[in-house]
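Below, in structure tokens: the form predicted alone, a single chain.
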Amino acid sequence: MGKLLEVTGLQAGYGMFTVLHGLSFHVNEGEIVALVGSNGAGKTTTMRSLCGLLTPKGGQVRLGGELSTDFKSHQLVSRGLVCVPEGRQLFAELSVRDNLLVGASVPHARALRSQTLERVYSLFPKLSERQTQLCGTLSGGEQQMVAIGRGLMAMPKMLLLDEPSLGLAPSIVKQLFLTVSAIRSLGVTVLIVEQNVRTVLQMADRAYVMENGRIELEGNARDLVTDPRVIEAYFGSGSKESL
């Protein structure tokens, strides 16, 4: 199982403020790979850094071997890596279906785009059921399944998801979870950003916690959510996210 994404000494940050420190890891072929940490901990400008909405100051970004940090957003889209943003950035006049067939802008996504559509409609029934609604009235869970699914129109060998639970009722982030296992399965490799450790360490493969734009700890997942560091900062009492 090789590195589909290698990152190493990510420096990247805002005019004169730095929020990366030099950050390093990686995500094999067919990993579910969290990155989790505080608000603050530099993980959305990860996510920029990657997806080419950020320009790094330092370090290699690799995407399959090849080094992609001096790509644009569309070039990255086009090599396979797709980013779902945190707040979903759907077009609320828009229906269910054309906002997913946005998605599909890329030439190999747009000749496929049917059979592609049929299968996120397979994958979030409900959006089948409101193909013709605007997105503008949906609930906020459903509107992150369009988000999701119209990253999956591009058709990516890799899917970043940006705080995909951000404001959504247990219940919903649940079921949402469970679908990111689901696309896992269709052969997408995911890394998610996500301040719900407790329920992303339960369903990832690796993960990396971020603090203060560096990588603190790593490992398999299941095993952090038994770390004695991670329940101290993310579940006790009084943490980050307490019982």
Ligand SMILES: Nc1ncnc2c1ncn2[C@@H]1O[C@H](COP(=O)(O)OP(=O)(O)OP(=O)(O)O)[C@@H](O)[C@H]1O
The other form holds:
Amino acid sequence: MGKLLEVTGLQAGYGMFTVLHGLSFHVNEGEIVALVGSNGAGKTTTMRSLCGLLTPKGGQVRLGGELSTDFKSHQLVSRGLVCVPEGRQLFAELSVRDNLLVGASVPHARALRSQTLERVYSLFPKLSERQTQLCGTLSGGEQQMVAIGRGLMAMPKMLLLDEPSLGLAPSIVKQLFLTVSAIRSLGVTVLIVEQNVRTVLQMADRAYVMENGRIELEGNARDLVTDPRVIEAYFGSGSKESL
Ligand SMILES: Nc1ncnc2c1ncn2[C@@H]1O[C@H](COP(=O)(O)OP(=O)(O)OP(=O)(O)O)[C@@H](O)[C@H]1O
Ligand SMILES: [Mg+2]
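Can you swap the form predicted alone for the form predicted together with the named molecule?
Up next: the whole complex, starting with the chain shown before.
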């Protein structure tokens, strides 16, 4: 299993403000890797740096061995790296089907878009039933399905998911994570940012815990669920998931 994504000493921020202080991690081909950490830790900044929306101040990002920090976001999509952003960012006035088709804009994906659309509908049967509904009228869970489906329409090798569970009820989150496992079974490598730490660690192969722009802990997801430092920070009394 080779490294599909390799991040070394990544530094990034906004203006004079540095958020990422030399981040290093990797994702092997075929893995689901989780990036967890509290609000403001720099998870979205990391995702934006990986997908070419933010120019790093230092360090290296390699995609399939190729230095990716010189590429613009659409060039990264052509190379198989697709980001599903925090907050979904769908076109509210467009139908489910049209929102999905927007994802198939790179040439190799456009050529196969009918087959990929069928694949997305078989992963998310509910979207097939609601093809003509405007996205602005969908429930939060359905909108998240469209956002992920749109990402899949680009035929990614690697999908970056930034807090897909935001605002969803626990039962919907479990379903969503089952779908993420199914997406991996289709051969797509996944890097997922999550605040539902316990649930994501049950699904992921490995995880990195990030605080203040640095990786504080890393390991097999199953080991991290029982790590006292993770329990203290994320499942202890007063933490979000203990409530
Ligand atoms: N466009 C911006 N301009 C200036 N500062 C920003 C900008 N976006 C984010 N930041 C700051 O960068 C830091 C990291 O933010 P980031 O969005 O990466 O955190 P996060 O880990 O994704 O948090 P959350 O869990 O709340 O989504 C925060 O202090 C935030 O205020
Ligand atoms: Mg974020």
